[in-house]
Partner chain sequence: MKSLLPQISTRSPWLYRINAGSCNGCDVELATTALIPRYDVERLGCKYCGSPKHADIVLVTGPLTAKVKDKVLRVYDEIPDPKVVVAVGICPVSGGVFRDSYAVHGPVDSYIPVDVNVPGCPPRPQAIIDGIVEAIKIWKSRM
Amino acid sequence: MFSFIKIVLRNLIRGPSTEPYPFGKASAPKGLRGKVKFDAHNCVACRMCEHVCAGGAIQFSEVPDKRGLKFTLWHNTCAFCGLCEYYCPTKAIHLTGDYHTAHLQKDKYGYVETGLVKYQPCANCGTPMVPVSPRLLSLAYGQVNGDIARLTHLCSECRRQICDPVSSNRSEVK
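In the form predicted on its own, what is the structure of this chain alone?
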């Protein structure tokens, strides 16, 4: 009996050993995988994140006015596994240290991360296309020269016509 009272008194003197969350600030350990942040500027819409998402939380869809692709991530479905971040070639997705995911039941359909990957017109034919990310260019080529920079503003079909020396349908780039 005395050992129990001794433990109780010792714990009362030391105070609580847990985090004061949700009543106070709680620290996140280093490397914690929290909510996902999306950077549309670096996204090349390869959809690898959508493919590897364990919970099926990531979706790409074309916006109704055809001006780009909408990225949607449902935090309620996300398993915070980090596969999307790991496989993203341009690092347009990263998991933050923010693990606060408590919300009201009525807010569950608004608990999403969204972004818009805007199309840009092809410099040659005007076809809408996903722009090439500067991050991807630096990963692939290091220093980007003028020829590569010029090709980044062309759709895949125009690049094919310009770069294929045996193509009989070569067209000149404006």
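Switching conditions: you have the form predicted on its own, so give me the form predicted in complex with its partner chain.
Partners and other molecules omitted; one chain follows.
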């Protein structure tokens, strides 16, 4: 009959189960998929994230002065599915634990994550190209020796000519 007293006492000792937010601090569980963070240094502009994005939130575009490629992610159409992070070969995209996404209507179109992947001139011909990230090199080759490191400063055309001059000349004749 008085079994509820036990529950009342237990709850009194345990204290409230309500999370203190918004009056106190809020915690994020481990592995939560929150707002996306982009790291331009590791990005190789393969555009896989743009391809797999379920909500069509990610867009790559060349900046008007042709300095590089601009990454734009509009949080207001991002489904926080994490496909971009999963398919990014160099892990340049991360979903952080930040889930505080509420904002006013006037900030609607400004609520974006941006980053600029700067072009780098080819060491041989000077053509602007997307730089090869060190993380991609270590993924592809494990240990990077001097020859490979030198090739990363060349554009794809110059690299082809150096590695296989005969076949690259043949393709030019055609």
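Positions refer to the first chain, counted from 1. Rigid core: the largest C-alpha set superposing within 1.5 Å between the two forms. Everything quoted here is computed from the prediction, not taken from an experiment.
Superposed on the core, the two forms barely differ at S156: its CA moves less than 2 Å between the two forms. The two forms, fitted on their core, place the C-alpha of K6 11.4 Å apart, compared between the two forms.
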